[in-house]
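Let's start with one chain on its own, the form predicted alone, as structure tokens.
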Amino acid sequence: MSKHVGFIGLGAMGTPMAERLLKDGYTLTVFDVNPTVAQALAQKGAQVVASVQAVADAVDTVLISLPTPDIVKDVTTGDKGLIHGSKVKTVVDLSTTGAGMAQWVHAALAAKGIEFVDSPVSGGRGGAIAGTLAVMVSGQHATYERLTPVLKNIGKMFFIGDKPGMAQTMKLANNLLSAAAMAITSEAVGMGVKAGLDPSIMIDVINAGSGMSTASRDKFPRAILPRKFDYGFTTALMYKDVRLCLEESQALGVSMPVATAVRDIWKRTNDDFGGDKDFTNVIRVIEQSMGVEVKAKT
């Protein structure tokens, strides 16, 4: 596989993943709708072009990291999308879109002789910076092996299956667990604070016991207890992921009542505090309902 690849989408996740490829000696041709972030990467050696199609005209393999299914659809198959590129042969989608969208894009690109690989990642911005993401891949196993040299730079790879969308289903299941952990940990700690407990001591006990999760281990100490609300993932994206998971369960005819309750909490967080705010603001929905503030004592 060539060490010249394309990268589209240089946001909170895309930029550190692209930087890791540059450090490994890859030549990157990149595009982002925000020219500032693209130019910042140019200073580290990336070649910046002016459009999505220009990326697809320059390289045979393009990685994309985008925020929503509709944007993925437009970037891949829109009027000025990758589908119109003269050189691209493989598109690797690191975004979270849901299985249905992955299957649709796969079929559209396949009709033009372009292979589409859904490869969502998990582990947050910290994992992207450290190169420790969980990288889920579905597609032909030969393609998985061909992409290993590039994808291993951003994390640990997992071959999920050979059907389009299987990696998306895995990612949605994972993110549902993360969203649920944030919501239920917020409720549990909020209840304790209402009863007079110290939230910092509560988190220490939870992390030493059976209730520990990434919410208690990472998000509460770093962003909630100090009231920073800056973990690095937006409420809109978390709500989108849970909503996509419920949509997939409905398409499968599967009832998920707990997931439905989790979705409702994230919808309230999104509506009350704004989709652009950090997802750790979910605690504030719980605080409002309980009349408490979850804050580390100084």
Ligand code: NAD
Second form
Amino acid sequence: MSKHVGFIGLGAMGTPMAERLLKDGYTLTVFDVNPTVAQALAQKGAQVVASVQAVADAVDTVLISLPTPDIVKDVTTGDKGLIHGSKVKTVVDLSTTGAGMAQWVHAALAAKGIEFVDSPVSGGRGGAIAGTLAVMVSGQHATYERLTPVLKNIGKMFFIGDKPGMAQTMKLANNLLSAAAMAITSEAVGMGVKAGLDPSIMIDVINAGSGMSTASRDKFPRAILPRKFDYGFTTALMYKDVRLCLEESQALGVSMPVATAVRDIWKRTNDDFGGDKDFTNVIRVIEQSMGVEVKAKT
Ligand code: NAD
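Given the form predicted alone above, produce the structure of the same protein in the form predicted together with this ligand.
What follows is the whole complex; the chain from before opens it.
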């Protein structure tokens, strides 16, 4: 496939993914509603255009990394969406949107002869910078193979299935586990601190024992114990992922009581501390209810 692709949505994830493509010699035509992030990428060689449609007129393959399902719907199928572009033939969605939205967009674009591939990613901004994301792809297998040269730059690829939305279901299952680990590790460590334990020693023990997760391994040491709250993923996005997972369980007719409790703690984090704040603020909800502070002793 051509080494000229489009990229829309240059945020915490989009910019480092786009930079990896530039490093591999790709020519990128990019757009973001925030001109500052687009100009920053222009410094690294990307061609910045003024609209979504200008991207779709310039290339046959467009990658998108956008915050919410509604924005993905608008950018792909809205009045000024990719669907109206003269050249685009394949849209690869790296965002987390849920299976229902992926199926809807797939059908709308297919009616215009454009293939939509859902390809959500996991591994955070660090994984995007290092090119070590888990890249989950659903769509035609031939398309998966055609996209491999470009997507292998951002991480390890997994073919999830041939039906639209399957990769989104995979991603939501993964992120439910991440959201649950953050919430339950916060409760467990909060309880220990209330009893007089040192939270740094607790995290060391958990990481040497059976309670270990990415919350205890990465997020507590880097962003919670030093009270930085700057891991790089917003509370709004985490809350969105758990909500989408529960919407999917409803659509499937299965009940998920543990996920429901996890959703409630993220709703409180979102309401009390703000969706734009880092998701590690979840511990503050627990700290308030327990009357403790989970902080490394200096
Ligand atoms: P972000 O908010 O940092 O970036 C989104 C970018 O999209 C911003 O630059 C914004 O200006 C741009 N944008 C918004 N509306 C637009 C529009 N209409 N047209 C063009 N650009 C528009 O979000 P992010 O953290 O980079 O996440 C992107 C997606 O990846 C989300 O769906 C998220 O759930 C998913 N994701 C994020 C992470 C993470 O750790 N941040 C990890 C895995 C998956």
